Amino acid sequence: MNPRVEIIALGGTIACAPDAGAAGVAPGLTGADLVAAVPQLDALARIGARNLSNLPSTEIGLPLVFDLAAAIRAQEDGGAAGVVVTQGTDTIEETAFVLNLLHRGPMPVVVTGAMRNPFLPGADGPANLLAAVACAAAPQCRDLGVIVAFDDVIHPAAWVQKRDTASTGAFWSPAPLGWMAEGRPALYARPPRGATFDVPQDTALPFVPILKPGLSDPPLLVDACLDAGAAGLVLDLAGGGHVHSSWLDPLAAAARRVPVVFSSRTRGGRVLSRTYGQVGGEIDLLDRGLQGSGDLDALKARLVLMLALMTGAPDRLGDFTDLSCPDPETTPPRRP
């Protein structure tokens, strides 16, 4: 008997239809509509489909992601072999990452969507959905955490980024887990599972803004954010994690009040920690009480910091900043 795979639809371009009386398209198709458009799914799994929402991806917030994580746990407890999440692509890298921080079970959770809506020639949603279900049903995709299947590439949620506004190959990661080969996942990497969070229900969302200084940009927003109630700050800085000297005093003062994390606006490579000793370099920032985000870009560092604050453990940031494969001889087990 084929394994059971549940599709949980959130909306997005993959579910868009012409908006009557308005220009363009908007989410309107259901999960059942998406399944009906891909009859080849029946050969892979017994499919269930439901909508948790039907929204543009920028309307997705953490409360909806927490509800989604609970729905995924319920499906795993009910014996599903895997879950596929369909949503808008604009926030896939954030949604998939948060789900990966919450999902502890071995069941595959696969996130996908589309860059071209179903009413355009060459719509990519059906192919992406077929690939996602194939991954969700595949035993070799168990114990990978949350993955993103898009344009026949299989990305780890910890690394995936959207890097183009319109290309069907918009999603990128430095080391994909594998590719689709003749309709089946072919895996070439199996990274270790990382630490996770257990977020209490109804916990208030902390305000953690991202600041991205440009040339001659004064540090006025640092105090403005703190005055507005920021529980932490994330900085999207130049290069390996560098900032103009005019920012140093406000940032050091902020770091005495709330966690202040710096990442790299390049969105590639690890934030440095011991290379540049100049004023405003990463060594200077660390000495002033700021924390580096390691392998995390600003979007992901912000989400980790928010969940850490929500669980009352802001010191756990360091449990999530190193995404490399650990040395089993020297690395202690990560906390659950």
The other form holds:
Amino acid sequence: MNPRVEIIALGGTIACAPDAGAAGVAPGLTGADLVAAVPQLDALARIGARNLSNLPSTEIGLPLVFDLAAAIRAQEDGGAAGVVVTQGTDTIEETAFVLNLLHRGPMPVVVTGAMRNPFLPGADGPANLLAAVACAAAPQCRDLGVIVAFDDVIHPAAWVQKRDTASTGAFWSPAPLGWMAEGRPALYARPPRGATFDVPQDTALPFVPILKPGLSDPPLLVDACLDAGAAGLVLDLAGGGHVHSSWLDPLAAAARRVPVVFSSRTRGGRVLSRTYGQVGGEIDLLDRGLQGSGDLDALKARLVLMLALMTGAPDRLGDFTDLSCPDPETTPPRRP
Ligand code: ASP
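Right, the form predicted on its own is done, so what does the form predicted together with aspartic acid (ASP) look like?
So here's everything in the complex, that chain up top.
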């Protein structure tokens, strides 16, 4: 018997249709509509489909992602082979990342979407959905955490970023896990399963803004954010983690009150920790009480910090910042 794969649809371009009386397209098709458009799915799995929302992905908030994680857990407990989440691409790099921080089990969870809506020539939704279901049903995709299958590339949620506004190949990660080969996932790497969070239900969301200083930007927003109740700050800084000297005193003062994390606005490579001794360099920032985000870009560092704050453990950021393979000889197992 074919494995059972549940599709949980949230909306996005993959589900868009012309909106009567309005300009452009908007989410409207259901998960069942998406499945009906891809008859080849039947050969891969017994498919269930339902909607948890039908929204543009910028309308998805963390409470919906927590509900989604609970629905995924229920599917795993109920014996599903895998779950596919379809949603708008704009926020996949955040939602898939959070799901990965919440998903403990071995069941594959595959997130996908589309860059071209179903009414455009060359719509990519059907192919992405087919690939995602193939991954969700594949035993070799178990124990990978959450993955993003898009344009026949299989990305780890821990790394993936949307890097183009319109290309069907908009998703990027420094080290994809594999590619689709004649309809099946071919994997070339297995990332270590990272630490996870157990977020208590109905925990209030902390305000954690991201600040991205440009040339000659005064540091006025640091205090403004704290005055507005920020429980943490993320700085999206130049290069390896560098900022103008005028920001140093406000940032050091902020770091005495809340966690202040710096990442790199290059969105590639690990933030530095011991290279530049210049004023406003990463060594200076660390000496002033800021923390580096390691391998995480600003969006992902912010989400880790939020979940860490929500679970009462702001010091856990360091459990999530190194995405490389641990040395089995010297590294103790990561905390669950
Ligand atoms: N605006 C859409 C969204 O909901 C874009 C997409 O799905 O590609 O994210």
